[in-house]
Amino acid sequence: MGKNNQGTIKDIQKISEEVYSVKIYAPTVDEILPGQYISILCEGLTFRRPFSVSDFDNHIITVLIKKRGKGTEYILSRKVGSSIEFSAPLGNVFSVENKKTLLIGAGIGAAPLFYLNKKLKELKVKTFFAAGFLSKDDIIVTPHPTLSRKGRGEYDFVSTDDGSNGNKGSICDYLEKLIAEFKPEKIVSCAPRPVLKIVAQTAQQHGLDCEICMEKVMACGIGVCRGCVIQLMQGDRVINKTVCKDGPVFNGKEVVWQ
């Protein structure tokens, strides 16, 4: 379990029509891994509000942060400069490791998508990175502006439900495509439930390990309170899982879909 830190926000930015990043200043926070989040104190609130990391580095933790009720409000009403406490870091983590690897995002859940794809890069881990949107106000900026490839961020290959940026449908649409092409050996994707689902299937059909990362409202973050509990086939049973606690990274092959 994450330990309770103070920290100071160093940045807000707008990166889309309705996404922030949020840089945080945690000097007592050594390391983060791919795949973990952090969870904010919100004043007022009785639950911390959690959110994946999508980059750290040098103390600096960074977050993205759609604007959806009085937890987000309140996170970006900061001023820089302001403290800010949570707890981190929590949750398990991605397996980095050498395999040519296919990312799939959608919508927010690109976030902790964006840490894990700049780790494999440093590790010259060949990775393609694909992403889904539901028009091209919603496309997340890269907050890696290093790894930006001719303003289209730090994506390889992107679609819109409505096809404003040039390839229209769910990123669903193309994973056919994005497979045949690419040939990974290995899918790790962080994305709503059904979008997670068809990833996770058609990686089983294709022989594909493949990694997820489960979007879903978490309240206590240690487990307790069975809010955000998930099924598992181990073996010939199925047990239950937090996504909180021993999550939110799992092998997509154990999942019950239902």
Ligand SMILES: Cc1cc2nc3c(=O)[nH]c(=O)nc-3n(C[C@H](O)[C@H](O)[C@H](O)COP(=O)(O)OP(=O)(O)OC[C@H]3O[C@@H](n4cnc5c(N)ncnc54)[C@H](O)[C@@H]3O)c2cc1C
Second form
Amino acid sequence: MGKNNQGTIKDIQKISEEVYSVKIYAPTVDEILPGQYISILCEGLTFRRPFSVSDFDNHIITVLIKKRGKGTEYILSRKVGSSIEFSAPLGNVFSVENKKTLLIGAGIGAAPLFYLNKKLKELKVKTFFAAGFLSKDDIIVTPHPTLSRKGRGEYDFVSTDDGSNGNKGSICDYLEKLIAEFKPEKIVSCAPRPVLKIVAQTAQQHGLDCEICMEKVMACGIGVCRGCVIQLMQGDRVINKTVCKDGPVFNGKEVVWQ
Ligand SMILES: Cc1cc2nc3c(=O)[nH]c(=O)nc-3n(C[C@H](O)[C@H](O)[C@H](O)COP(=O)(O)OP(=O)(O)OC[C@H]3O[C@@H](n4cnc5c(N)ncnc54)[C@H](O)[C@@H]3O)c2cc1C
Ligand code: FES
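Okay, that is the form predicted on its own; can I get the form predicted together with this ligand now?
All chains and molecules follow, beginning with the one already shown.
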């Protein structure tokens, strides 16, 4: 379990219609790896709120937060310079390996893929980052300005459901085309469950490695309440795993999709 930390809010920027980039200076955190998350204490709420790490550089943690309820409203109402308490680092990691990787994000699910993409690029691994959003105003721009391309963040491919930017339709409509053109050895995805299911099944049909980052509403966050259990098929056995402690990254081939 990650240790408790005190940090300072360095910056809050609106980066799409409903999403904000929040930078936290965390002097007690030395390392966070792609796929891991932090859990932020929100005053007046019993449970901490989990957020994937979108970047970590020199003790600065970047999280991208979509405004939803009391917890996210609390965090986003904090002033620059105010202190914030959180547990970190939490969860398991994406494997960072020399395999041509297709990254598939959808909506706020793109958040952890920015950090993975940055690490893979640093290691000169070939990546292709594709992401889908509802509309042009929902496109989450990059937290890494140096990798940004005009108007499209650091994505190599964008689709919007309404066609207002990039290609029209769901990112799932383009999976076959992206696989045919980029010829990945591996797919990594973070997205709503229905998208993850299609990504994992498509990867399996093509015999590709697949890692997915799952999201479940969390309570205890330490593997005790069992509120975030998912099922994996390992050999001929179905086993239960928690997203908070065993995940959030799982082998797409093993997840049992109900
Ligand atoms: C491992 C992990 C990583 C996450 N990473 C991110 C991230 O990078 N950026 C981000 O914005 N959010 C992320 N989330 C979701 C985030 O934790 C929730 O949005 C947040 O806890 C909501 O808190 P709240 O108090 O504002 O909303 P609540 O008052 O708790 O809920 C408000 C509404 O949002 C819905 N909701 C709450 N949690 C989720 C969820 N996980 N998925 C879908 N709907 C939800 C509730 O059902 C309710 O309708 C992540 C969740 C997990 C488990
Ligand atoms: S949130 Fe309690 S076990 Fe995962």
